[in-house]
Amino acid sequence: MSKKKVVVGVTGLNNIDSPGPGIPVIRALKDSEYFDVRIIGLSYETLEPGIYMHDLVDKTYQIPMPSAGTSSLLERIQYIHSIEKLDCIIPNFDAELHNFIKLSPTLKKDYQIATFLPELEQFESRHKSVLFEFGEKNDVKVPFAKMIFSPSEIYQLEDKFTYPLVVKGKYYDASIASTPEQAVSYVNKISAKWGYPIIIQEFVSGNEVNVTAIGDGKGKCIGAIPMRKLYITDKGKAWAGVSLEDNQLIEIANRVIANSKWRGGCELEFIKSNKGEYYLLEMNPRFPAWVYLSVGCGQNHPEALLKMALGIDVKAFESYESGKLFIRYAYDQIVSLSEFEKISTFGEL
């Protein structure tokens, strides 16, 4: 049977020491047994390595930064679509999802460009700032947390938190503070990068385990793979990990996706406490950078998402292989200056 030809736009090409999910998503789509995929890279910076990975990315266009808003993004997508005839777009950054979610109905109605994203209400409901309430609604334990809007508020929290505690940015970054002074330092550092609010979260001691999962938007979990980090960078990113056989974790992931009726890919980050209890630390609203492990375990999550985006029936995966490792590595790409100048000058390559 011949494969179905599709053109897919993918963001998150920054395959660096704090990698985006774009390249793993692309690798998974290229491994598809159902689709013959032409990949259109959608980049924000000229030094995103994925731009120059021509064996994976067929053509790249720069798009406006999320702060530019939906009108600028739509205008750029109109131009790209006029050339490439996009069938689907898979965005992979937290900060850009709000714009893509708002544009999804227009993209589908006016340009027949599919997406498979959560509703805006779903997206907002799992923000770090309201995760504690999200946990209560979805019957999952979440460490107590509180938002702050200035460093001085740290000293007003001493009756609510004990040290150590966790200081988190609204999109990315988290640091463990052992003293109020250290917490203030982290607040200043993270807010300078991501702005306010800053989330102060109860620290739970234990082992971190993550789940990559995908929901159909109707309450069904199409697939879920749990993973334990084996090697962590100084930025807290998994550089190696192993898939786990953990029925309790799978059951929690299924429950969260069923209760929230999550639509699309996600990553659930947990701490397994020293008492053996699972606490949800974050629900990231897109695939994790280690999503290619799902392919290695027998569940191709990006392929399943693309099928659902295009209205193709997908059955839930019934099993996966545990004991599969992913190990990242650094790789020096050789790129001609003319290529860099082309993407910098013309915004496409």
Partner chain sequence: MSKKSYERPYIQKLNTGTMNKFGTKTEYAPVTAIEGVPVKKLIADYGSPVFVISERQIRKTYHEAVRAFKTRYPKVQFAWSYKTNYLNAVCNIFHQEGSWAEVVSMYEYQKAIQNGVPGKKIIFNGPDKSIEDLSIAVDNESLIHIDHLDELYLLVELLENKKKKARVAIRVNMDTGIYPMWDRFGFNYENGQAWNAINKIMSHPELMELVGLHCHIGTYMLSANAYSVAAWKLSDLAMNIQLRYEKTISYLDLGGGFASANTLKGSYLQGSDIIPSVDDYAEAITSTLLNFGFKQENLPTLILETGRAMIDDAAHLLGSVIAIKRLSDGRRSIVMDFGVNILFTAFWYNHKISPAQEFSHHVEDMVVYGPLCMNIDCVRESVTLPLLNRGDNVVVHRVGAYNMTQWMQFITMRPKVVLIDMDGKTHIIRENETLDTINQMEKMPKHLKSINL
The other form holds:
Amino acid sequence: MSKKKVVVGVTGLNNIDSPGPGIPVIRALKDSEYFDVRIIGLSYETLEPGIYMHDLVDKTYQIPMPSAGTSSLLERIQYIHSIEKLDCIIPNFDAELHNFIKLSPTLKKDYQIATFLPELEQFESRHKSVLFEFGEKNDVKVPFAKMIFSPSEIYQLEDKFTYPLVVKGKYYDASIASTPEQAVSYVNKISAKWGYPIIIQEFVSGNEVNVTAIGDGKGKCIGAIPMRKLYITDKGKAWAGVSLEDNQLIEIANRVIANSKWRGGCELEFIKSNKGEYYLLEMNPRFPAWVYLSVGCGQNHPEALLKMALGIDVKAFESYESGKLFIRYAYDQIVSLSEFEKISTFGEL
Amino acid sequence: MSKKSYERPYIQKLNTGTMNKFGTKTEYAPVTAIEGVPVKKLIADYGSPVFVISERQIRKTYHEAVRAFKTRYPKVQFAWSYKTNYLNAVCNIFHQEGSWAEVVSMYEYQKAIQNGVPGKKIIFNGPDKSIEDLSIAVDNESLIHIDHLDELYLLVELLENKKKKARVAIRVNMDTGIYPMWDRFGFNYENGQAWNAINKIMSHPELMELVGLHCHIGTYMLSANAYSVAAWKLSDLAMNIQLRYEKTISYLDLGGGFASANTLKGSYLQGSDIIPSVDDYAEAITSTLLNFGFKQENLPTLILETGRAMIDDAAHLLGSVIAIKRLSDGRRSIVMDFGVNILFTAFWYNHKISPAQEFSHHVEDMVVYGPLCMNIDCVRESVTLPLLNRGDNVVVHRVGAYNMTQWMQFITMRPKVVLIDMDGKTHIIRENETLDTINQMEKMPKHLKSINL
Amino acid sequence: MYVNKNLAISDTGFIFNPSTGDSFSTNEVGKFIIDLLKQKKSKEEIISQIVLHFNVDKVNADKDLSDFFAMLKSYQLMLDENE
Ligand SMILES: Cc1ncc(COP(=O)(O)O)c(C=O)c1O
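Other form of same protein, the form predicted in complex with its partner chain, not the form predicted on its own:
What follows is the entire complex, opening with the chain shown before.
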């Protein structure tokens, strides 16, 4: 059977020490038996390593920062599409998803570019700021949390929280504060970068376990792989991890995906409390950077996503291998100045 | 030898992180005309800076809002929120379209009367109404929205000596899941204040008639759902009044607060990408009202006091570059002939600024300052614009709401406001202030008349 | 005043400073000026060249050049003669 040729735009090429999921997603797609993919990298910065990985990324274009808005993004995609004829775009950054979700009907209707993203409402419903409600609605435990809009509110929380507590940004960043003073300083630091609200969350101690999963948007969980981090960088990112056999966790993941009718990839971050209860800490609305482990375990999630995006029928995976490890490594690419010049001055490479 | 066109020399360090100009052309694409009238001509004819309002845009936005609500709900009435923009010409566009007037002071009230709005179609809101104000409103049969108990007692006192009955509503504040909760205006729903106030009003049937319930849950509301909560709580009060007193409340006034497409400071995403559409708001409100369980004949009229979302898009501020400077840390800064004195909303919005002439593709990050000799006079803390020069013109977008009312005569005087009508003709609807305008109001004590320097 | 002779400028206005590793982007007039600086032209000579080739008066060319020099210095692309 000859493979189906497709052109896929992928963001998140920042394969650095706190990596974006772009390169792992691309590797998964390149492994596909079904597709023959041409990868169009979509980058924000000129030093994203993926731009220069020519064996994985066939061509890269710079795209405007999410803060520039959907009209700028659409204009850029129109330009890229006029050259590359994109079949599908897989965005991988939390901060850009809002805009891509907003544009997805236009992309489909006017340009026949597929995406496979949650609805805006679903996307908002798992937001850190409302995760507690999300948990209640979808029958999963979530640590108690409250939004705040100024550092001074920390002092009014004394009756609701005990220290330590977790200070979280709207999109990224989380720090554990053991005193109100520390909390205030984290609030200031995180809000300077991501704005308000800031989420204050109950600290649950225990072991962190994560799940990478994918839903079909109709209430079916297509696949889910649980993983425990074995080695964590100073940025809290997994450097190595191992897939787990954990039926209870798979069941919870299935329930969340089913109840929320999640469409697309996601990462569920749980903490298994000392009593053995699972608390959902976060639901990231896209694949995690370790999604390639899913391929290693026998479930190619990015390929499944691409199939569903293109309207190809996908059956739910029934099994996976536990005890598979991923171990990340850093790799120094050698790049000529002229390549850097091209992406810097023309925004294309 | 013919000379090449000149653009001032520019150099930018690469990969400093934030700069990525690819695909952001729309951000700084030049805007050379407003409703077909060239920016250069507007500035030549009316000076710089100048506010320019499009009548066509106002009517268009209004029609869209009316369509969104009337196609979903049988009884809808808009009331123009005067404080948003009370230039008489602007008010009269709304009144021609059928809007009533919503005012919060005797000054605004008199403006509405002078514009020809019948007293019955004026909604009198706000915490500051004197006994004289109330008396006029009662005489004119205006809708008095009571804000606090002191006002209610004052009204009772007034009405005991009057032969006329007042038509009143109360303003209700409530938790709609939105932060911050506006609980300083009106009576609280959750703690029973509102129900108490209703009982007090209903105990004076000879003096006043409770015709409506009002709320205004906040401004620039990013959640349409908050309105469905508000509509539910007002409906709940109305239903309880029906049950307890067999009195049908004739209208529910959901206030204003719909967001305009401006981008709030501190917002990572563009305002236009995150605000609910007018259809979203309309759906949230009307579906709640329709499903609440009112009998068909008791269905209340829905009043809306939408302000910023009606007018923001319709106005632009045109201005000119006074100087370009370099700050001590190397950042580019640019001084405009307009500042926070006339662009008050620059305090909470990152207003979009477009150049009014063509430039090359080179752009730089800069701080935009106004002309005031005050440190707070900053229009944009960071914006990417082409290489502007002294004398170049710019267009500031979405300035229709709250600027032409909250502007201040500080250090310099306020500029002209020009309306472009449906045929593209321009009209001055407010003259610029002059030294005489200001001096007219001042009085000089005799002993200070002469100075000798 | 001089700029590093080894400064690489491409036609696209991309500049690479091999002694610091920094890269920059400049526009047409900026490139024109840096080329003249590499030929050790004085400020006055550069101004008259700008006025000769571009549509600008001397006062503005002078003002913009001073600002440009300040930027070159702050980026350590230009050093005073005696340094
Ligand atoms: C009582 C009342 N109604 C309506 C408005 C108009 O609000 P907006 O401009 O947010 O629509 C205001 C504004 O503050 C108000 O106080």
